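In structure tokens, one chain follows: the form predicted alone.
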Amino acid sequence: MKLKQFYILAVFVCLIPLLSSCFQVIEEITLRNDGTGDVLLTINLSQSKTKVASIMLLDSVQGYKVPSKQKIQQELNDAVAYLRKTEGISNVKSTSDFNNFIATISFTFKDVANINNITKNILAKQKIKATNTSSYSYNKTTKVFSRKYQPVATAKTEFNKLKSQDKAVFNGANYTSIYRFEFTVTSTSNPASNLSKSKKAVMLKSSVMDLINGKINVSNQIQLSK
């Protein structure tokens, strides 16, 4: 499958080509006032767990080799090992739920810039070329948190090369980003983002298809109270 590069967390990624229903990719960042923070990355296949469980009993489906639980766990362990060697990253943890098919990686960063290129590098280690770039920054003086997302035009071209059954995997697939702060949020630049009642969290949810087709950009500039 050529569109693996769209996933935030390369853990259950090898199961996704075998599905025909929805999955969720969730990115959560908690930023403290001093610029340190925490990240939680999740891939949730629970809405397809019955089918995934059945698929895991097979050797291959539609020409794709079905990975073993051991193989999936090893991919997760490799991602954790990489993060533990990354400058500015600590407290790396992971979970894998093979009953509901949910995988997570969490870690703490010294500066939000430490998380730039992490996903791309994890995917590269699995020989998956990323087709978009994201960068994060936080200015402690102006209290502005920024996420810059630069899609690559070839994404839609690559998607159009897929077989019909492979394209169907992305129908109903969602990507969600959630950013939490200690300061209250006074403004956001992305009109698709939603502010929590406490005004200390911002959520942006998009279908993966909208990302592929360039109908939404997840860039955001979030102004915090001073």
Given for the second form:
Amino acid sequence: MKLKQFYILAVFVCLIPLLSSCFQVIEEITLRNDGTGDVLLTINLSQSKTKVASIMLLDSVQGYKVPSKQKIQQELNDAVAYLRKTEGISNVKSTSDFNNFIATISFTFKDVANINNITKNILAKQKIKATNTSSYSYNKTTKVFSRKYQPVATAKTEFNKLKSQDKAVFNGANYTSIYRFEFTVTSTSNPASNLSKSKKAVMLKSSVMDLINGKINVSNQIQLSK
Amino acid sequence: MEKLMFPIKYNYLNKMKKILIAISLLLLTKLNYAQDLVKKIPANAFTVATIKGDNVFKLMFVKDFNESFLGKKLLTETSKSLDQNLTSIEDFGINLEKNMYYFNQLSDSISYNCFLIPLKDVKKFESLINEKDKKIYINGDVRTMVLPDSTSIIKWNNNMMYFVTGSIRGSFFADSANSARYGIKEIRYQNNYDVSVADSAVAMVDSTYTTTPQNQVLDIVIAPPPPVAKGWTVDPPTNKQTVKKSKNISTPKSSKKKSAKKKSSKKKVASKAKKVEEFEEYKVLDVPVAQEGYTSDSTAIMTQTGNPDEQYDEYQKERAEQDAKKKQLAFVWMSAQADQIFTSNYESIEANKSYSASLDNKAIAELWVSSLQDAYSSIAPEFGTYGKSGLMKGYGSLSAKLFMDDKSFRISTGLELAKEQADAYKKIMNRKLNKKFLKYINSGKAIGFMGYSIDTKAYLEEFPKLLKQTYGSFLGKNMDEEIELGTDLFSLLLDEEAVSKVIKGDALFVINGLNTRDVTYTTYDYDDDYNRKEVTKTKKETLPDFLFMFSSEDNRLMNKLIKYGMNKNYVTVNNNIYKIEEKKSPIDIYFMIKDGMVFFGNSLTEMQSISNNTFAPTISKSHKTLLAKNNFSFLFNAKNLVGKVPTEEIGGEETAKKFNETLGKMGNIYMKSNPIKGNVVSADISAEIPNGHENALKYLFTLIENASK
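Since we've got the form predicted alone here, give me the form predicted together with the partner chain too.
Below is the entire complex, every chain and molecule, led by the chain shown above.
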């Protein structure tokens, strides 16, 4: 849950508070042996596109202002601009498809730790408090890739303060994280995660609701073959 | 639907007590003689509300009421609060077969809220209110009880109970002539302060002096008093407002100085000092004023002003004294008014033609408000300035009636218009819905429709006049010429005749059911390496099929627009059916022109069947009547929605079940406007009750009971 939070909170919470909607949040990290890698963040609302398109025609929904296409694009550009200035981050790109309502951001990092403060800083710029503490690390000697995720207790309380119809927005929402490696994976600490056939990728799927409620923890320690 | 239910429950619980109190009050009385209490309502009553006991208890026997949930609750709660054992609403002593009334009477000085309740058994009634600490004054057969705090009076004889509560209109005493007449002083914090600092003897003598000039200043700055037309003045400056306003007063230096001129120099210092202090208090630091020599006095202030707390206490005390005086006065007036009800003969509201015309024997409750124009000035006195010059001019009395029978609830509202207004509306409403529209309603499937018909030409001609009459006074008198100019310009720019050919003024919007369609969306598949691959999948989506149609004789403009749209690729055509190519729209919209009608819709099949004349007309007789006979009609048929929305789109099985259950229980809801009768425009809202309920009143009781569970 890194840059995705930014999307969900800043943009899409405001967008889809009509009963349950389906949307996907996907976080992909490809790690090379030298410790550099690529990140691809995707938010896909295409399954709810009729609803989203309808909402985009309105000014506000259930008390939330509906951002214009321009406004969303602007936010996306701001995030890109911020990333470009961030140390260790390069090759920043973004795409947006307002017919299917899919947006992506991708970039390359020197070290996986470079991405640790990005979300928090971007959220802070949006005046949104981060709802979790999450960090990535890769130890080249021990070959351990780890993601530490600690949901912040206040996130749940804040979430519970939402009106029920606003909460329902997250009913059909999914979060997927995929980590790909050049080495094969020998073990993973999170039983909810799946290993690919090639043993070079780890996937974890969860509903956004479970994440918010703390039912699922996306922390993982991935041991790569030495 | 769930959403709808909650507020009902919430409101219900919250208002329960209030309702109970109101009902018990209403029920607290009796009357044996044939005379209806309406004869006791003075002809100048402003509002009259009636509950028709006989009609109510025709729908529900007293016994049934006593045994109903609401009845039981009422009886136990009142029993508890009165420390008695009541088993039937008849124990209140009220004559339930007679009408109960509420009315409201306004004057420039006081407004009365009054209840007139018929009594059947005065003993029972008295036993309810008989408490040792309450004194009852007896004069002949009239008994009087003053409620604690002297704010209301209950007066009764063997036949009726009268309850009155009066409140002084603050505006009355804003007029210094009135306050002087009744010995009321306008207390202001600042004033009081001046008085206490300055020589008290002088202050006493000068008290009116110190008040009035400030009053005038205040009035100039804040709100110019309107010319009193009907004796009503603007909302008075309350004490609280006054304190705030004082910063406005003190800002114009010259006026303040003038008002302080006659006072001793010592006092001047004090008042200046006070001003500085006040500025600080309200954070409106007028720096230039403060520098103009006030600062030098600041030490003097401290020694002379004394303890501000004491001054405030003093102010509070004086205010309380004046309030008590006003209350006393209100009580005197109230008593006199109540005496009149019992002893004098006067013209009753029955003589008012507008009132008597508004009545209906079958209604179970009625409400009548004498004039919308007066209501505006009364509800929102801040509009008073405009009200005098006639905001809502031309709108007369307002009436509402509630009917309940074995089929439905119905609220019928009527608004009386001035003759020219009514004539204008008659012209505008002189059009019937195009009969050809009715072919395109599928009553078996329709979830709802709305039809309206007006004469566009008449509307365009009358609209500017109506607007001017209704809101013209908002813009002020000196805007008359501008309004005139605007009206002419409007007519000049628009060729009413030509416009009315393009848009004749009748239209119908109908939702002929829901349709499921396939929608594609993008998602991802993952290979053995969890590399993602974009795939397109389809899912079902349910959307209402809407159809909108309006009559048009002259299609030249439409055709030009279509040609333009096609050239720009905004519009495509297939067999006379045009499609709007707008990416932004989440649904496809089609339109076509046929037989002098323009159609818009989102269902291609529906459009095609209209185009090929294969649309099977299935309109029911009642729908036909509703649409064809009225200028405006609306219908919502919830039953046709039951089970039509897929469970997953409502948000789960449980929600869907509740949703469908609620819809299944709802009867048709519809609205219609009635033809203008005389000078009265009226409209009805009806809700049919589901089968299996004896009548609407009993159904209402069931609803309340269910909601409170």
